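Next comes just one chain, in C-alpha cells: the form predicted on its own.
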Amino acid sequence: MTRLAKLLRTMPPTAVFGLIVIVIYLVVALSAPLFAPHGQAEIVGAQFEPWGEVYALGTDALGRDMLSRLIWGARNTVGVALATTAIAFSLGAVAGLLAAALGGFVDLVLSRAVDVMMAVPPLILTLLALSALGPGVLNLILVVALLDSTRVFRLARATAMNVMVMDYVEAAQLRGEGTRWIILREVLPNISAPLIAEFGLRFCFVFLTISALSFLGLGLPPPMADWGAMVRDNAALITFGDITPLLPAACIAVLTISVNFVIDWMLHRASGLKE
C-alpha cells in the first residue's frame, strides 16, 4: 500500500485523471445491472422523448431509455474491446516472440504473412471479412483481433530481436536452456514495458474500430447497446439541436483520451527520463 501511495503521488495530474476515469468506466461496466434503471432492450416510452424527470437523458428512436443504454453500452463496448485486445495481443506477442527466438524459416513465414495482411487497409479488410462471415459478436472479435495482432507482432518481434543478441541470452543458450525458458526468463521481462504500453494503445485502436464498425452497422448486433450504434441511431436529433447523439460519442472520446494519458505516463516512466 505504501508503494502504491508513493506511485500515485508521483503521477502527473493527467495520468491521475485518466486512471480515475478508467476505474469509473470499469465499475460502471461491471455493475451495469445495478446502475441501469432499465434493460438495454426494454422499450419504456415513446420515441425521442425529451430529457426530464422520468427519463434523465430521454429515449431513442424505439423508446428505449438512453441513460440505461449508455450504461449497458459501457459493459458491451468496453467488454468486447477488451476481449478483442487480449486475443490480438496474445496472438501477436506469442508469434512475434517465436519469430525472434527461432528465426530462420519460422521468422520468414510469419513476417511475410503479416506483411500480406498489413498491405491491405485494415478497415477495408475488416469490412470485407465481416460482410462475408456475417454479423455476430464472435465474428467481430475474431476478425478484429486477427487483423490487429499484426501490429503487436511487429513490435514484439522488433523488441525481442534486440534482446536476443545480448550476451546474457547467448550465455543462456550456451548453458543449454530451451527456447521457452529463454523467452520467459530472459526476453519477456526485458520487453515488458513497451508491450504493456502497446496493450493500452491496441485497446484504444480496437475500441475505436469496434465503435466505427457499429456506426456502419457491422458491429455488435441489436438489441445490444453499443455506443457507436447509438450515435448512428440518434444522429437525426442533431438537426433539431439535441445533443443526445453526442453523449455516446463523448463516452468513446473520454475513455480513449484517458487511456492515452495513462499510457504516456507509463512510457515516460519506463524510459527513465526525469521531469
Contents of the next structure:
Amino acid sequence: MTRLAKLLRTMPPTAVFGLIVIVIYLVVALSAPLFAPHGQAEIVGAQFEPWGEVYALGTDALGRDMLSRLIWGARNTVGVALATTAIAFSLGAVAGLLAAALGGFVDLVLSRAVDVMMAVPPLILTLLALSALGPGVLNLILVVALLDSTRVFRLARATAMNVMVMDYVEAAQLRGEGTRWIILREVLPNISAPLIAEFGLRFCFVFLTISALSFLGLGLPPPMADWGAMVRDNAALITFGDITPLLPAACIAVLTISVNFVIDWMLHRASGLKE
Amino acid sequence: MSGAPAGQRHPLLRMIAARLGIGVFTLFVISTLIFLAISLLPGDIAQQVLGQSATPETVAAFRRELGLDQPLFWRYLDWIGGVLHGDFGQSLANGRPVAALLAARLGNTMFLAAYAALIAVPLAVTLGLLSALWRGRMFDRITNVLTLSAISLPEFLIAYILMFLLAVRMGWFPSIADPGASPGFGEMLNRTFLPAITLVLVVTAHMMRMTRAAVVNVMGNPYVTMARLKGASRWRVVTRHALPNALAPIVNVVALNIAWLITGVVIVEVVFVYPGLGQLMVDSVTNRDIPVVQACALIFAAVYILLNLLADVVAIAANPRLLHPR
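Structure of the form predicted together with its partner chain (previous: the form predicted on its own):
After this comes the whole thing, all chains and molecules, with the earlier chain placed first.
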C-alpha cells in the first residue's frame, strides 16, 4: 500500500489526470443505462433541439437525446475498440512469440507476411477489405484487429528475440523444456513491460482508426450510438455556429490524450528516467 | 578494403539497386493482394450489382462481360496489363472508365498533399531541432504536451475546430474546399487552406517528435560531448556536429510522415468535401464499386511504397560510412 501511495505521489500531473479520466470513462461505459436519461435509439423530441432544461445537450438530426447518445457511445465505441485491441494484441503477441521461439521457416513466413501488410497504409487496406467483405461490426473488428496486430507482432518478436539468446533460455532448452514452457515461463515475464505499454498505444491507435472509419460511414450499424458517426450525422450544425457535433469528437480526443499521458509516463519510468 | 574508384562506389549502388528491387517486388505483391482481396472473398460482384432479383442468365451474361468466367490467373494478367497501360477498367456504379474518374481527382489530392508538406516539413524540422536543443526546458516540455495531444486528436476534430473558428466564426476561409472550375493559383491556395492546415497540424506533431528523438539520440554520442568540451556553442554543436549525423533519420522521418499524409488526406477530403482521390475511395467503398476501390488502393499503395523507398535510398546515400567505404 505504501508503495502504491509513493507511486501515486511521484506521478506527474499529466499521468494523474490521464488515470482519473480513464477511470471515469470506464465507469460511464459500464453503467451507461444508469446515467443515460434516454435510450440510444429512442426518438424523444424534434430535430436539432437547442441545449436546455429538457435536453441537456439538445437533440440530433433524428430527434434523439444527444447526452444519452454520448453516454451510450462510451459503451459502444470504447467497447468495440477494446475488443479489437484485445484481439489484435493476442494475435500479434502469440504470432510474434512463436516466430521468435520457433525461428526458421515459421519466422520467415510470418515476418514476410507482416512486411507486406505494413507496406501499405493501414487505412487504405482497411477500406479495401471492408469494400470486399461488406460493412458490419464483426468485419470491422476483425479487419482492424488483423492489420493492427502487425505492429504488435514486430514488437513482440523483436523483444522476445533479445530474450531468446539469454543463457537462462538456453539452460531451459538444455533441460528439455518445451516451446510452450519457454515462451510462458522464460520469455513472457521478461517482455511484459514493453508489451503493456504497447497495449495502451495500440488501443489509442485502434480507437482513432475505428472512430475515423465510423466517421466515414463504415462503423457500427446506424441505431447504435457511435461517437465517430455522431460527428458525421450532425456535422451540418457546425456551419450554423453550433459546436454540438464537436462533443463526440472531443470525447474521443480526451480519452486518447489521457491514455497517451499515462503511457508516456510508463515508458519514461521503464526507460529508467534516462532523459 | 582497398580498390579502384569503381569498386568504392559499388556497395552504395548495390544497396540502392537492392532496395529498388525490393520496392518493385513489394509493389507486385501488393497488386496481387489488391486483386485477390476482391476476387477470392465471398459474394459475387455480378450478383451484387444486379441485385437479388436478377435471373441466372443475366448474371451469367454480366459475369462474362466482366470476364469473371476466365481463370483467376488470366484475369490478373488482364487487369495488371490494363493498369500498366493506364486502363483501370470501368466503374460499376456509372460505367465510366475508372482512369477518367481518377485523372480528375489525382491532381487535386497531390496539390493538397504538396501544399501541406511544404508548410509542415520546414516547420516540424525547426521545432524538432529547437526542442532537442532546449531539452528538458520549458519550451520542450510544452511542445511535448502539445504534440502528444495533437497526435491523440482525431483528424476530423482538428478539421471541424478549424472550420468552426476560421470559416464560420471569422469567415476568413470557405468551409467547403471546392476548387470549382479552374480557379487561379492564389484562389486555389485560399480555398484549400483549411484542409491543408489541418493536415499540417496532424503531420507536424508526428514529424516534430520523431525529429527531436533522432537529434537527441545523436546528441548522446561522445563526439558531441567532445565538441561541447572544446568550447563550441550549443547552436554550433547542434548544426555542425549533431545535425549532419541526424540527417539520415530525419529524412526518413519526413518521408514516413508524408506517406502518413495519405491516410490523413482521406478523412480531411471527406470533411471539407474536397473532390480528391480519398473522397472518391470512401464513396466507392460505400457503393462497393470494386474497380474504383482497387484503382485508388493501388495508387495510394504505390505512392506510399515509392516514398518509403525514396526515404531508404536517401538515408543510405546520406550515410557517410556507406559513401566512403574503407
